[in-house]
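This document opens with one chain alone, in structure tokens, the form predicted on its own.
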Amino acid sequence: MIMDPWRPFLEVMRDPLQWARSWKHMTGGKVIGHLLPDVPEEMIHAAGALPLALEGAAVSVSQAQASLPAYTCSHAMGLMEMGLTGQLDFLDGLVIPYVCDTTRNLYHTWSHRFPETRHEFLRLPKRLRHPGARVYLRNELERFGRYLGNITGCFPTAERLSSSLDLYRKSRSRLEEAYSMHRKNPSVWTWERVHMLMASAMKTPREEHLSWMQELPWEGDKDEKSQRPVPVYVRGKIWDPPEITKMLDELGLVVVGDETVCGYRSIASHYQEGDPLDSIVNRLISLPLYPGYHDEPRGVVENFLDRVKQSGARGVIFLNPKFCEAAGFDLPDLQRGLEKEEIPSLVLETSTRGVSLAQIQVRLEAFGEMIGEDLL
């Protein structure tokens, strides 16, 4: 009997928390959860633990609103809900990165609600392009390494980091190939599947994930159904609600570039040779700027437009999380830049809470028809 090569990834994504809990039970290993973005998974791996990326998408909220304001984004609200309902009680540690006011408030609220847990606040620099950012970030990562070592008993030394970086380099290169396959053969390498590959990589041991990917149909023939896809570029944080990935496939919209934290941003940019901690610092600083960071507005717009034009996209879809101020601040400048370049865009305010899937589908369908009219 031939096993479905996509099955291991499906099993992880069907219930990532239960999968990680079972992995811990079977192996006796430690699991350290982390909110997105920009927590260096490589360091958690080098400390001998499983890094588990946590997203608040698709989490039904029943208790978290008693601890956080109702206007908190789903990403943060979902994490608090998972904590309050005991879904994260198997974690050996939790890392919350400082990327916006919401994550800062979330950390302090978490500390108040769960004082007994081993949680840490990763203080990322707000101005990544500042001359002092590299020194600051390296010092912060050294402190982060000590936190990890105190939990696992295994400190991420330079030798262990180098080994982990080799593994993550191979994994990300393979995932970039998968990304390219979506362009070439989107009817087999659907966006739902490619996103599943990238998201599951952040929730499983990379060694296993890399071996699973070897079994995928890399040499498959091109499907005729993929003759006239409509290329789009997506800017957003997470795919919330997750059903949007499947909608894009069904509507013939092919993602040729994205900036989501569990999408291309999670595999973009490679390490440089040299000191492994400096390599991690350089990679983080070279990533497309996340909305929570500060930079000169003109540079933000110009760099964004360059990425869109290089992708060959016919239009841009903004997936703006509901209640996310950081994403909202950049939006007017980015839209004006796109208008000058005559690149159409669509803004969707997304959230698992209170957003109509049917409405999103109708708007995506209309946008796809508009930008792909001459391809029909």
The other form holds:
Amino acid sequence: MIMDPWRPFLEVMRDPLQWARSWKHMTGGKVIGHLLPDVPEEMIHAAGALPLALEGAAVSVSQAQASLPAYTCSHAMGLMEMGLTGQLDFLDGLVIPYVCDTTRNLYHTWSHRFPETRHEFLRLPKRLRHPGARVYLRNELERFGRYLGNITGCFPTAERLSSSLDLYRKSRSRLEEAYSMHRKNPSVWTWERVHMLMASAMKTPREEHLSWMQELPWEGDKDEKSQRPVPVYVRGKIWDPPEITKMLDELGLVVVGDETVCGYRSIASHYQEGDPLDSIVNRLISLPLYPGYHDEPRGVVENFLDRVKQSGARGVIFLNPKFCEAAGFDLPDLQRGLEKEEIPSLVLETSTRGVSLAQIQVRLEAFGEMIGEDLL
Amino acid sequence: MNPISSLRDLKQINIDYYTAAHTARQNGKFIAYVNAFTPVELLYAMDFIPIYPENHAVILGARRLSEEVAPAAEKLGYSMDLCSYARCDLGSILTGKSPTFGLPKPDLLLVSNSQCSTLTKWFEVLSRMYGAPMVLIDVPHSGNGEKDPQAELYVRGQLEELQGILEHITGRKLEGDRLRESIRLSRQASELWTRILLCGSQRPSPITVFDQFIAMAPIVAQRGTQVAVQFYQRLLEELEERVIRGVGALSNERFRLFWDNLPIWPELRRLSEFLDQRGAALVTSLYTWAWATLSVGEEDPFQDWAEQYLYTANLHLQRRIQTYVEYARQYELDGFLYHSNRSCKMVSQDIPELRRAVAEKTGIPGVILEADHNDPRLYSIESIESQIQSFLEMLDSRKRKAG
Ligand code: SF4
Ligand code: SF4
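Next block, the form predicted in complex with its partner chain, ref. the form predicted on its own:
Whole complex next, starting from this chain.
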């Protein structure tokens, strides 16, 4: 019997926490969870642990509202829920990055609720393009390395980091290929599948993930079956609710560029040669900035428009997390910029709580029809 | 209620401040929009008038204009989930409605993110709107307040760079004497403000938090000037005299309460009367204390500012718990009113844990009031009042039981 090459990824994504728990049980390895974005997975790998990206999306909340107010984004609320319901008790460490006031408060609330866990706050600077931020970030990563080493007993030395970077380089360029396969052959390399590849890469041992990827149908023919695809660009944090990925496929919307933290942002940008820690710093600085960072204000809009135009997208979908100030303040100027360029956009305020999938479907459908009109 | 007469001076102080801002250019001055944790002493010494868009939003909220202006920002796409200060201020720019005739255009937007991350994004919008340069003083959040020498270097570097930017905009060099003078005045104002807040620990308290909210405008916007020093000297004298004569802000002080978070500006008068009628005095708060700790020394102000933004302004749960436990003792509190302010996530998201921890450690109960500091569409004042009423009844029965 020929094994379905997509199956290992599906198995991880069916229940990533359970998968990691079993992995730990079988291998005796250490697992360090981290909240997205921008926790350097390579460093966790170099410290000998499995980096497990945690997304609060798609977690149904029953207990967390006793610890965090209802006006908290689902990414943060979901992490708290997972903690309170014991789903994260197998973790050897937990890293919460400084992204916004919400993750800052989340870290302290977590520390208060779970004083016994080995959690750390990654103090990411916000003015990333400032030369001082580069120095600060490098030092912060060194501090982060010590935290990791103290948990695993194996410090991410330059040598270990170099070999992790080699692996991540290979894995990321493979994922970039997968990304472009989605454009070429969207009925086989659906967005649901490509997204699954990227997301599962952040939840499984990278070596294994890379070897699973070798088995995928890279040589398949150019897609003949699908109708003419409608290229779209997506800006947002996470795919929340996750069903959106499938909806895009069904509607013939092809993602030609995205800025989500478990999408292109997790695979973009190659490392430079030289000191491995500097390479990680450079990679973080050169990524399209997540809204939680600060950049020259006009550049924020202009650079975004450039990225959209370069992608060839006919429309932009914003997946704006509900209660997210960072994304919320950027939105109107980005939309106005798109209007000037005559690029239509659709805003979906996303959250697992209280959104209707049927409504999202209807809006996506209407949007797809509108931007795809003259393609038919 | 026994009104404090020196608070009447504020009207003229405000008029003078906004007039000076509107006529800045004619007088060779410059305008910088700022937030709480920015070096205003340096700005004053460099002929800048610091303007707080947050304060402007307060005026809109307190005059109950939020509902007239905020929808204009929402129509542009700013979600109602965003801080209502920002929505009101942006809406005021769009509609032209403002009791201060708007704010003068900025020469610079200066913000530090130790207060919150929202301001960075809000100022980015303003910077694009006005085409004005923006400087973020990025203050890494130092976890639990432990020393972070690398962060000190990073923050200090940005502050030193700021001096050059100000010199470039004004075409003038910083004069050491002027900086020392504004630092001296700022420290004096800060010390006076601290003593004013401490008056609240007297029984009966000669001042309520409502008075403090009204009185805080100069410590926020005019720290580093003679105006602030003179105003707080007069206010302190009046309060000290009240203490000697045993005059309280309320005629009949029965409960001593803490107010957490920002005020509900549109309801300031209504809530103040509601509490007054029930003998409930708000004797201290987190918000007004923030400005008591902002003074720096003359010897190395850049280092002092850096440390202050990193460590003193570093608000977080553990620190809040410790502080509130201390206030409970110092102010002999009977209860805590926690304003869960959906606009200000920074100061609100840890309230559920905070309330639990403070109640456990002190035995003093607290009630969480769901509201918003500037947008009446997002809360019901009637249900807030009924919650406070039940809370006071509970405090009353505790008092009775305790004999
Ligand atoms: S940046 Fe937005 S989505 Fe991300 S944690 Fe903060 S509030 Fe939530
Ligand atoms: S979020 Fe809070 S601290 Fe920030 S501007 Fe709004 S009210 Fe002020």
